[in-house]
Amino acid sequence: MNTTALGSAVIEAAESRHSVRKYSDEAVTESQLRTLLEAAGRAPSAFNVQPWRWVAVRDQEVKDRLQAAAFGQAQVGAAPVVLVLYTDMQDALANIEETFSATLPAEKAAGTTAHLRQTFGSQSDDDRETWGAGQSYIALGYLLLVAESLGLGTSPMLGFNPDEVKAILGLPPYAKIPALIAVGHPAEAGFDSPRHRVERVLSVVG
């Protein structure tokens, strides 16, 4: 695909995507799921820390418990897969060397490691994970567009009890959960929400 066609495909996905709350029985394959998460993993991340982590929930009993924690939102129980996006800065920093290019000189890598661990080590768990959540929303945006391009519907949700979700899935108590995302093959078109025109949201300086 040439760059013009690729750009058109991204724009088309952005323009056609709507939140979907009803799904068919067709499964989301492991290949599709891997494609989604590999693409989301290409999202930019400051210092290349990549603090996002995912749990893919297919088990119906667990989805039902998550639905209760999400205040009964039906798409949590109905979707073939529910992705739980969470942060883990402790794990990211403990394994920060994994994010360095193999071509980075050893001295540079050691200096970067020390700098990042000192910078984030002086912060509270809450501040670190809040920073990680801000980074993770970028990965979420990537995932939603790629899902649309694959013909998959999604519904990102912020309405849930994070402590209950962490307890259900055994996530670290310090983690932040930016979103739950229902993923599946749409059984509805989704609601076409109006969007602001550029002039409504843009200020130009210079």
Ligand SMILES: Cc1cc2nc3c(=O)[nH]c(=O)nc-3n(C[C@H](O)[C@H](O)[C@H](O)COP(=O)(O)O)c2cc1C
Given for the second form:
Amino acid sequence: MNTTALGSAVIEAAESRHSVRKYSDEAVTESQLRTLLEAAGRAPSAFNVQPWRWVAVRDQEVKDRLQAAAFGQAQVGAAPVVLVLYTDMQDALANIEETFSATLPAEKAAGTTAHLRQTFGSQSDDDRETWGAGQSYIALGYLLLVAESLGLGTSPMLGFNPDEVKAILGLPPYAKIPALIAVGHPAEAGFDSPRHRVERVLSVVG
Ligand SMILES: Cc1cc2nc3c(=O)[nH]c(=O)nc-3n(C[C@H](O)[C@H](O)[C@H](O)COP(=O)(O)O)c2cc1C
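The block above covers the form predicted on its own; next, return the form predicted in complex with the ligand.
What follows is the entire complex, opening with the chain shown before.
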């Protein structure tokens, strides 16, 4: 198979990435964090809604409280940075013009804006934010891959009490939290977790 250098690098990052739960003392710089979040923010989302929001936690006392909310998972307290990925569809919809103004003619942008506000406005908070969480997992995937390409280890987690995390960080009550992500320089290789072969998960029609 012919691949470009970019293609090879992306495939290599996907193949080499594993969850890392132990980290060295080396700091994750602001510049690395920005690179990660800018790349994650390049993720596609339906209507370009971009419902993901992030909190970057470096403070040890707050990380310790998050660790307790994450059923004691050690990587939360041990990582130099813990990212909390949450959804805020209310903010996204209130500011939806931000996503269209640069790319669409004014009339079309206004029509799409009205359509989205009407469609999502008729949904419950729970349905709306669940939709947002689905979109946010795309950004999570981007972030994990780009972290690997920068030599950073990550541990995505769903094992936490969302209400406790929201209370600790003062997040909106309606928000969903698709993941906590511990980020740091690896001090372990991680497990070589097996993956299904393509034939196991693919049905071909035609
Ligand atoms: C959304 C999500 C939630 C996860 N939650 C946890 C968790 O709470 N604790 C944990 O140790 N690992 C968690 N994991 C890691 C998975 O167990 C891991 O990704 C999977 O076993 C594949 O291994 P790998 O990441 O090393 O390739 C989570 C992964 C994802 C994507």
